[in-house]
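Next up is one chain by itself, shown in structure tokens, the form predicted on its own.
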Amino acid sequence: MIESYLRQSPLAHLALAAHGPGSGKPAGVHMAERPFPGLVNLRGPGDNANFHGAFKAAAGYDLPVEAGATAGSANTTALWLGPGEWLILDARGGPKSGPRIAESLRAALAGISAAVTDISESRACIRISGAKARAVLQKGCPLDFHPRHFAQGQCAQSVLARAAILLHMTPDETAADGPAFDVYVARSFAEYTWRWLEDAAREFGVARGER
């Protein structure tokens, strides 16, 4: 785990907190970094009742078992990545959130064939929200973003402008005018992905920030 006093967001040099709206017209898109998410990759036997029971005892909720489904509590959310694989995230962040989740799961799953890996430091999270968020994502991502096919709470692994991403549509109390999407991308692609989204959203008006 990286020392907290040395920890720096991959987008820190862009000084996002100092940005205002990108044009004179009302912003159709809001972009923000969600810094330092706690992320743990979990792999295990999806057909094993003991595995699922041990996870529920530790987390307080059942692992999602359908493609693209998510489940969670007030503290963490589990995203289905594939048969026998999930991402457990703590969007509150903090240098100890990933290790804390991993430690809890390893203790709960002791004796069960499972792999628990803290990947917090390897990913960045960019939130894009607002009335035109779907339109921006559609410019570079092949997913079907119609609400009938990609709804609140769903997730999917895909590509955005050739960068591999994990996309999670999540409620956002500050985005009453449209949906909010969390885009998880490898740390090394964070600036590229941010700048691509920013450019794709320019025609709609962009508000930028950090929250």
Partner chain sequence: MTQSFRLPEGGLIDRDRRLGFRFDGRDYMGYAGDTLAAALLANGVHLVGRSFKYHRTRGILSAGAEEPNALIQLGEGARSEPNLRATQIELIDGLEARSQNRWPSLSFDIGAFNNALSRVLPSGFYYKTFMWPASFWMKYEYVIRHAAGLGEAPRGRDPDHYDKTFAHCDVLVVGGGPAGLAAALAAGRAGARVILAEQDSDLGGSLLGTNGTTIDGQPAAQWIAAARAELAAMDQVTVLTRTLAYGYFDHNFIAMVERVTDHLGEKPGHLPRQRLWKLRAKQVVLATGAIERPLVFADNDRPGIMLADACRTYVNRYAVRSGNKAVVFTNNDGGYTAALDMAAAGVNVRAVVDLRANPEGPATERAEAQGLHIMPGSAVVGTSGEKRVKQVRVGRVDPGSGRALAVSETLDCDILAMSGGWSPALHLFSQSRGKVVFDEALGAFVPGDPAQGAHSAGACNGAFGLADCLAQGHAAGRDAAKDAGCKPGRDGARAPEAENHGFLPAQWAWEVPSDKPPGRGGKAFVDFQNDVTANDLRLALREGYHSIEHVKRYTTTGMGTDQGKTSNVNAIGIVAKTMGREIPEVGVTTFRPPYTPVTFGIFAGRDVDGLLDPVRKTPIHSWHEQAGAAFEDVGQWKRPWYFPKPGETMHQAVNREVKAARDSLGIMDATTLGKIDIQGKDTAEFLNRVYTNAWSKLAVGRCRYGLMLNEAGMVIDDGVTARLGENHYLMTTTTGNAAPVLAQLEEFLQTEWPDMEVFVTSVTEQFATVTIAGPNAKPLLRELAADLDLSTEALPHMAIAPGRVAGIDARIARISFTGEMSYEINVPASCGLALWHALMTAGAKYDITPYGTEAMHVLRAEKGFIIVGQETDGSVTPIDLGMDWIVSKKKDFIGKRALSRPDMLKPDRKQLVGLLSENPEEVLPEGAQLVERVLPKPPMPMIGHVSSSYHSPNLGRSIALAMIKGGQARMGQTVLAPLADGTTVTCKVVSPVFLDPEGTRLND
Second form
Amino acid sequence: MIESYLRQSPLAHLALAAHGPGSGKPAGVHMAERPFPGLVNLRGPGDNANFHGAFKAAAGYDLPVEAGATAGSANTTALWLGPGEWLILDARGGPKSGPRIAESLRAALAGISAAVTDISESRACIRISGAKARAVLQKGCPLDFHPRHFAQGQCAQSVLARAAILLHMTPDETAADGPAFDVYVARSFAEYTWRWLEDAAREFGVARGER
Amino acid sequence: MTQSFRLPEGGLIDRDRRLGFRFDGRDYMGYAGDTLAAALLANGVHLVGRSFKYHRTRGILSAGAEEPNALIQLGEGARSEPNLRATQIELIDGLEARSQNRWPSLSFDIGAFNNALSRVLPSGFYYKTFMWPASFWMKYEYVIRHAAGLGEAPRGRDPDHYDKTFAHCDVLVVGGGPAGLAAALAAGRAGARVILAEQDSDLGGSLLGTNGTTIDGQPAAQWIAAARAELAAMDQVTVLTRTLAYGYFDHNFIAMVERVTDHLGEKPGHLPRQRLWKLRAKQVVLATGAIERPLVFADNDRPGIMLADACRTYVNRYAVRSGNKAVVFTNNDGGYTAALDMAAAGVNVRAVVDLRANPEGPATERAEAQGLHIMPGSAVVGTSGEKRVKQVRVGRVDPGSGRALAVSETLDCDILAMSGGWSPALHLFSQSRGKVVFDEALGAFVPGDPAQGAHSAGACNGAFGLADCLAQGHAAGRDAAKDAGCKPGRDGARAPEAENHGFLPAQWAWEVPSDKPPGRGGKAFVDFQNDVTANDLRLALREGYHSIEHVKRYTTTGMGTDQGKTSNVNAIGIVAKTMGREIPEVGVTTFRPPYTPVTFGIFAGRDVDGLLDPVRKTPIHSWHEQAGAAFEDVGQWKRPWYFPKPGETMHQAVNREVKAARDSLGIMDATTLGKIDIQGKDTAEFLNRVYTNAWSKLAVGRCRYGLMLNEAGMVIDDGVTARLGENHYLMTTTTGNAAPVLAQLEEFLQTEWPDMEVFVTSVTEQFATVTIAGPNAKPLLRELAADLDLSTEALPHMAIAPGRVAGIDARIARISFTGEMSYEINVPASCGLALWHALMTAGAKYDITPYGTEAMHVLRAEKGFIIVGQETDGSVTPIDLGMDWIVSKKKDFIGKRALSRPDMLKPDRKQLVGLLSENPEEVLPEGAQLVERVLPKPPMPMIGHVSSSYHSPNLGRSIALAMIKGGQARMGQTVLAPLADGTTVTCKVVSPVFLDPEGTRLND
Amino acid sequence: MLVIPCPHCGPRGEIEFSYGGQAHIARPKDPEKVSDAEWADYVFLRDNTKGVFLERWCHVHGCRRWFNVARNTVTYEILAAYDAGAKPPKLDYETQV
Amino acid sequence: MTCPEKEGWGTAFEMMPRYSIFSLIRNALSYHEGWPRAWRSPEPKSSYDAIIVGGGGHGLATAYYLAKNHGMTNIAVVERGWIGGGNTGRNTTIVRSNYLWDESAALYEHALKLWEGLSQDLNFNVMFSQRGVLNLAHNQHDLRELSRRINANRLNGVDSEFLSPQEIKALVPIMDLRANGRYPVLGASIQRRGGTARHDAVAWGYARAADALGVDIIQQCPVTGFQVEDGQVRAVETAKGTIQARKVGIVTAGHSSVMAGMAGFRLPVQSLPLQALVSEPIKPVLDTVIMSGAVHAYVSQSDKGELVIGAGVDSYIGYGQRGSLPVTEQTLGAICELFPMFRRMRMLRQWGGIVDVCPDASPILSKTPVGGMYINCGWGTGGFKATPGSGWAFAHTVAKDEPHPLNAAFSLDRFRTGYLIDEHGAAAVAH
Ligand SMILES: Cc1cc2nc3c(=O)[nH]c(=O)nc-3n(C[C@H](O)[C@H](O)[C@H](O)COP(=O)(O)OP(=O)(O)OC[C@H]3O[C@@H](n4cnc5c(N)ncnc54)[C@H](O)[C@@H]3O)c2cc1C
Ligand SMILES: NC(=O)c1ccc[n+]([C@@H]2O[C@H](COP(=O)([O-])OP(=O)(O)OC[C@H]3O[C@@H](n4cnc5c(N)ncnc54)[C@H](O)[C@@H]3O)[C@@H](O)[C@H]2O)c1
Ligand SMILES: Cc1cc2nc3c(=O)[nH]c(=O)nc-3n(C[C@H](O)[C@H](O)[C@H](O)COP(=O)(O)O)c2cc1C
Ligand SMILES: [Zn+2]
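Moving on from the form predicted on its own, kindly provide the form predicted in complex with its partner chain as a structure.
Complete assembly follows, chain above in first position.
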């Protein structure tokens, strides 16, 4: 009965219509909400070959084991969150994608001491890109965003101002006019984080909507 | 007014950009590139302020950050700013500046009466008086407070905004003088990520104040330009001018403040006024230069008495003569450079008074060659001139006694330029915990071994020759890059070359020999801003304040806005001499951030107003807003407190909401409750350990209430946990404790019980939770969840089931915090608003009524349910709450052992009870204290306090919960609540369950 | 702001971490068997070392793992970081304070 | 000026003349050359009846009251550095007594009464300024706690009133009561008898008065160990040699655990960095003390004109006497929100102290497992206000070998029995 148009993405109420940076100059930063990603938290014995094997059998790729590393297939990406903890991500998402991933993983990992939790609904995803994206994130986040330290495809959990975030520097976008980051933040912090980033980006010119 | 002291040519100012400004109501002109101090001097203005204590007339002493005297109030109203150093204010068109600490005017100041009284106002006088009569102190204090302070606080909300940012680099270079530039070039060429921070508007440091200096064969200005261009071309290098490195913290963390728009006439709205840089540097090169010291002699504080190097800077950088007739007073060779540059600029240099009996050194020789009048072995022993120095008295120093002899000469002048040697600016080095050591030859403290990844170079490292500065800077930059892990570059191999001239030889005299006994004659100031004289220092020592830290605090030397940049070393020298100790024995006072004062606003940055702290909102928030809800802050969440209808008071609204939930149907947004998903085969055992009650037998699909304690046995949280599957549970926590509880569970799992197979994940935000409560809850749910069997057999009280509500996947728990039949419906967060709408629409026939936290509090209080943090305060056990029934005797759990400590078993512990006031209309104030007997006056022994108190519309009277000593044994007794307004409320101790003690309302 | 070397994520800024006090304090196996005094010691008594101190940190805004750190409480220098449950590394505990 | 060494600085014992406006004028005539030392700097004797370790306010007050109230004059205060150089010399000087629990209220109120006559008692103006202390409430929970405390205070005989937002505005016009909705000011408690005092003067005044009663104040003399025989303390080892002592009182705040370690026992205390800062001085704009526990910001304006601002603790043990930048950011962020016009003010200096925090945020004034040894510590972030009361009660404890009723509850033993005086739990702020 519930129509998908009744679903409210975390930032839907801000009615974020696309708009340009104003004053005619090019935007240093683009910002957009990416609604309804599929997100599944996976916990399991990082030192257990069966676990890794079972995951690979289901997902088609190996779980990343290095700090901040990601791996993936056409369908999903696995982000390393910590020893024995990953986020399985379907960025294209859609309302059912989280539960679907969770279900298939649960089936694949049956009998292994692992935990699969759909958390798609609990995060908002804000994409921030453009020549000044790094400078904007740097205002609130203590990580080093220099390309030598934060490369495409990499992920990290940290803080942005007063919100806890998961950052993913997306690999798919070519850095024609700067890098692109997906900022995952708890749903109830979404509005705060959006406003904070928009404010931080103001001096560089912000355009809403993806490039 | 004309700029009559402006030289016709030269300087680094932009003569094409004339700027008008106003000082104390008069209009003046200056040029772009001027500081306010330079522009004032160009207009012949020396008198710019009054000192802190004696309100003595004060002029401009220096040309930089060390300025103690020329403190200015800038701007008007909300943009007004006190205590700015005129020597660092960049001139902009239309600048409004005022002198401060004077009334009614700078030239006629009532406060100057203090100067007349100064004999009875030595250091620390206030500790010795104002004690009689005792009750008068507040009156004395009023006068003292109004006499003190310097400028005035801005008035009104600051209209500007501030920003902050983190940053990282391989090498931070602080200071853009020759040493810093050489360091940045060397590090940059080695491929390092470099940040160069310079507080000034331009690079060049002290080179900007020189004339005729060459580096690598080019004029200094050209060399600076080339360095600037080369740095700009390296994309790994960031040059930040107008950026002060103000603090050096642990682990090579440096705080800097960038002035972004202060110097702009038009301030672009999109730019912050200032920006805080929180920089992590792998290595730091400190190239912060040195600060010239004044000389300490009688009446050394008059306007027109300036640092020699400052006079030189005004001539060379700003093309300003500080005066017409100058006397130079020095104890080192460096002072002659200033004399020469002034003379070259057309100043009549009457004499160079040199403390040294045999003046020597390259600059001295040049001065001799130029025919300057040199007075060797002489001292300035006094000055005169009220608003500007007019005359100096010079006496010869008797080599035998070290005293100055009678005045040998009186010289007319309008400038007295003094040089007492140089102090390396090792503030940041010392802040980094590096130890400073005293260098006898330099007569100054210099950096010892660094405590962090810091390299000092140039004048701040005791190198005063230009060639040495460049060489040290180059080496420091190269080494820092290497230490930061960069490969040394080829082309960085050579240091820039120049000639070496220091300021030695010198002869140190921390206090200039005088022709009068100490304390007689004029005041010999050490700290100009705080009016501390050499005699004040001696007084402190005489009175037993021997430690330099005591001397500082007793006399306030070095405690002004300049933090003693020009005075501290002289003070230490005088203390050492007076006590007959060596300077290193006396030691320095602690260097603390900031190097120069920094604006509060940068620490807030953009985290102000709406961005101060995250406001957490539920997915249904927008509905509440539209419905006109009043909100309550619970942690960072905004929760609807009550939903007033037009014209309703809070009381009326809450009554209506409470009644609706009991009589028909209430609806509440419970999304903020913490939710923790727990999986793994050991979960039941885990819950056994973290909750006071037993969990092994909870069936799938059932829920149970639990209490959590800390290891001290005190209640810290409560909530309902449901078993969703064989090894799958959903725990709920209070709103405020969601994060701490999750953190604690994770901590126990990782550190105490790593072998348990349990995984906890926060799902607070995954679900929107809506509670419907009241007799019509079931009919409504039945309508919207047709597939679900809601019979008590299928879904009894404390059961949970999956299902679809209004077409939305949901988990439905039949649990109740109100005592009514009620359901908690969890749906995906993005569907929360849709669910709410569906329930509101379908519930209209039952007059469905949204209720807020206040109604919820009343409803639960009617049932005697506690709220953690309201009935509990960290000192309450489950037994105190009468909840023994939930405390397992059989198993261990967190906090159990603590419950058997002697003080936990005492009968007079505070216990939870209900209270009924004698007058049913009277609602006890929450927080009222309870006594057995009211005494005529305090102290009155208290037996407890009211923790919750409401009007209960269902009971038609007031009710309260209280924590009372031995409360359970007091049932039926009377206790009294004496209130702040003097009245006393009589109340009866009753059971805390006021309504439906059998729980029949939970059933159909 | 300190740099805390998370054994899993590498060096990160202090604001990503929470502090957990002294390391290597085990909860008594059988609390009922210990005396009131021993229980009080377990709950309330921690070393408060001036010098090199073994302490716990949690990378709350990172990998969420608890781990141990050897830190000089005077200079704030960090000498080592190691997994929770592991033995402390051999260190010169006499380093000057 | 004669050479101080010849004068024998720190050896002669002279009569202490009284301080007054008349002595000031008289001395002005002789160019202030006649002032005697405020206290001597003697070499330690070989033995004392009691040694107080730690020359902070609490240690010096203890010595003063030992001499004054208990007639013990053969005593010494042994201080590692310079007196008052610990937390006494680096705190935000807030004095109040409006604590929630009866035990705390009694002790702090006793202190406050002593403050009220302290300048006269010591003949040293400690500039105790009863300008009132406000504690702000920002949400319903705060309001409830405030009301509970105000009521408890009044019944304990401690002055305490509730102020509505309008009344706050009248008293502190420069405060933004809306604080942009995030930290709106919904009310406050005020203790009008509370205020501030001149921190250094407290140490110096006690030192001078104790010295006048014969107490030896020995500075630059770190205690390095204790001699304990048969469970009884015998002597104190110091940088200036071993000194026999019948009794020893330890009053070393941030270093209490280190001292206890030397004596062979442990304390439930953590030493944490606490920072403070001052602005540049300005003409008076703030006539009361403002405290907000919720946002960890405390501000008053000193008589000299600077805004004195206190912050929260760093979470980790630290003997470094310095705080970290994130705490400064948080504190000044809160101050700027409450006082938007202060955004343009500037920080002049920041520093840190080492505060000794107990699990229940209440102090320990107690006997110890070592005979003849007593401990006074755990004052954490809020002991300056207690200085006179603490010294007074601790002197009793040391002299009589048993606690005074005022400090009986503040025993080391409470952690075993569970009788905590939990000022943390009660959400009372402790500055
Ligand atoms: C930033 C800050 C703000 C504060 N704000 C307030 C406030 O507003 N109001 C309030 O009431 N309280 C406040 N406090 C707390 C208050 O300062 C302290 O509780 C109080 O001053 C403690 O006094 P004390 O005499 O016990 O300790 P201290 O003054 O620290 O004295 C202890 C002395 O022991 C000495 N010592 C240490 N080791 C040895 C040794 N081995 N041998 C000899 N001597 C030794 C130390 O050198 C020191 O002088 C604040 C504290 C800080 C740091
Ligand atoms: N008469 C003499 O003998 C004498 C005395 C002193 C200096 N000097 C000359 O001065 C030069 C010294 O060169 P140098 O490079 O060592 O010093 P410098 O004074 O030329 O440069 C230091 C620079 O650091 C900046 N600075 C200081 N503290 C800062 C901070 N906290 N943040 C940001 N910037 C800060 C200053 O504004 C200045 O520009 C040499 O040319 C030397 O010969 C000569
Ligand atoms: C209430 C109070 C007011 C202070 N006011 C000033 C001041 O006006 N100027 C100043 O330089 N320092 C001031 N200080 C700070 C001291 O200079 C010093 O930093 C502090 O006592 C800590 O000592 P330390 O920095 O030497 O470690 C003040 C300190 C306190 C406690
Ligand atoms: Zn980590």
